Amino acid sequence: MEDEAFTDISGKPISLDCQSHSSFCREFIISSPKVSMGKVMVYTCSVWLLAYAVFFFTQNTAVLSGAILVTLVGMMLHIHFVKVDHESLLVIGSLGIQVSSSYASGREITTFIEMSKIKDIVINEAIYMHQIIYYLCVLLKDPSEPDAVSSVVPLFQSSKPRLNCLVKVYKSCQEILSKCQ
């Protein structure tokens, strides 16, 4: 499948890349736009202008040094802990599901869920900031009671794609899950 343009719940563009490695293995990658240099410049200039105004009245150079330090540390923390470049979902029919998040700094978090623990993959709905949003999630089996659900693992938490994108991923996942059961 080819790249398609979708939007997240805020209307920002995201892209979905579906790769079929075999009939039992598919990977879905949702990518967000890169960090906007314009926004970085606006935030940096705002903080530095405010610091310069304070310096002008106080004549304290620590204010300027503090502003530089705060903006640099703030940018590094944002890139390392907040800004997710892309999230991926790798579904391997007989093995399980791997969920990965790659941050702008290069840091990556990966989680694997065994197929024996998966009850189903569903699209769920939630209320978020005065609106109803949809999200894809994995239902995990309760070890003591096979028909019950022990927990819910939400997917694509950072990119928050809209329903049309989730439906495409959902149908493809269900196709693989139906072949394995």
Second form
Amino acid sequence: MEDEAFTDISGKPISLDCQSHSSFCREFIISSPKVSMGKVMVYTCSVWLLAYAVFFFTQNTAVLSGAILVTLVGMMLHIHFVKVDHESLLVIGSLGIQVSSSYASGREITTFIEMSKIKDIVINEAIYMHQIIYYLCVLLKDPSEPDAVSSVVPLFQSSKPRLNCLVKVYKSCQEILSKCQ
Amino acid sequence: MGQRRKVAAGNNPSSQRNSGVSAEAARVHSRKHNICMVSDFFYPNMGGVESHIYQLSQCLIEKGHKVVIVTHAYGRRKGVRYLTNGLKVYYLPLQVMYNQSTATTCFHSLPLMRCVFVRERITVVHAHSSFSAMAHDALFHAKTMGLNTVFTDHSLFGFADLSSVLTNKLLTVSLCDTNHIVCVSYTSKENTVLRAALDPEIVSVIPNAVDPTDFTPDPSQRQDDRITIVVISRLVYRKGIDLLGGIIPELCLKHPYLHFLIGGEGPKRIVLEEVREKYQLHDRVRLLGALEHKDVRGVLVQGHIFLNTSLTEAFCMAIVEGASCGLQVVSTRVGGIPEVLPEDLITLCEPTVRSLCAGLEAVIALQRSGNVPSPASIHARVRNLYTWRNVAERTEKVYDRVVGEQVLPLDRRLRRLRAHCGPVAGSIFAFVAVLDFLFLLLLQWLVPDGVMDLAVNATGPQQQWRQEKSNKNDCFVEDASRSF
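Switching conditions: you have the form predicted alone, so give me the form predicted in complex with its partner chain.
Okay, now the whole complex, with that chain kicking things off.
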């Protein structure tokens, strides 16, 4: 519906798309920027130049074909396993939460958490690499002990949006959760 | 700094909305600081420094300052935790090297420390304990980042042996451009000024404190047919446990009604066990092992006399706790101990077995004749001597003074290092300071200050922490979202 300018924790722009399907069903999609052509060029060129340097000294053509193979396979693995195009969070009151992330290659991983297992959705802080960041997570409970938190599912793990974006998602989620409890 | 403030204003619409209110409040809040306490030693590790940091932070929060604590990760306890009243603790995953102190390379802790300082909008960095490598690192980085620094020294050092020569050199380097230093006693101040070649003007003395409500006397717990001597300390060399091992048989032979109650754990426990074995004193010398802080009072009130045999001590909390429970205190005359209690509440001896025995016998004679002040009267006198509120007030004054001071820019800092720490060490550390500065520039280029999210204030002037009994964490996060 609306696209404010949000960034992720390293300053790259991301976009948040909130879709309200009905009063108790909302979907949030966070899309990361596409793979930039420049970056692909830089990686490819550096691998090829390195291979050419090795070829120059060894005169072995297998190095060159190896380099081509490495870049191709590397790119395929990258778009299939690393590069996440967009992540979505679908909250349906009284039913549950569906979290899915789709990779640049089109592969999609979806998990569903039913409402009886969800204790709450909160924003928490964590140490990530050399930074301390905020992240949104779903607190799960064991139906047998409703007061304790049994485990935590972090959301938007690969796009890592900043706090202002998280707060927006958090507020809408809480609206729905509070309605159905 | 200026750049960071601009970012803060831009990021936080609520600050603009409330600008009318905050301008008015600014006068009141102008002296409120954002304090970051850094030390390797914090709970769950137990000890004097740990409780000092905790109590001081709580009192500063009560006074309206914002306090966060930075320490290293303890086992599985890493990340961000909240303690009572929204006291935020960062357990940073840094490698522990020796004795709960982190390894230092001068650089590797900079990214995380910078992140904490920036996101919490820290104005004063307060490092604790000279044994803590992390504290020195934090001072070093804070100065590189242009923040005001305070250092509290909790211990005394020698000058003679190799290890203390090295530590003293490090301390000189670390403290030569620190804005202010706090010591816990005058003896400690003298010691620190000499060790680190400091200007005594920038060294303050603020003693430790005890919570008097935790240590109240209860004479009914005493057994009147005997005299019990209580010793509570870690059983290590520094605490003079070898002296204790000499005293026990001598006094037990002379006085058949004398009992010893010893709380604490450590490598010197074996000395006491040997003595107990050799002289068959199993019924009269009880070793209680490690005590939790809450159990200390229960042990103290069982005794008549509190004995402290420390060989070195900057400020002895244990004797204040003992006196607060109404015990007669016998202690060695070392370090800052003579300043701690009024003369008539303490018997001071030389750190030798003979002198300690003589002192103890005099007190035992007094105790037997009933010629001692009542526990309640001793407690009443000690109660108001050392309170944490008083400590916090005095520390606040130090902060007020420090924020007015200028942090040395890099060129003057380098000159100060070269001039103060000798040509060799000075040059080395000046080089390290330059590298640290370059590393900071690199980090600022990789992750600009503006990209870091500012942390929601749990304490301080714009605090979001509410006292709600049920699920504290959730309520904090909810409050956080409301303010934005």
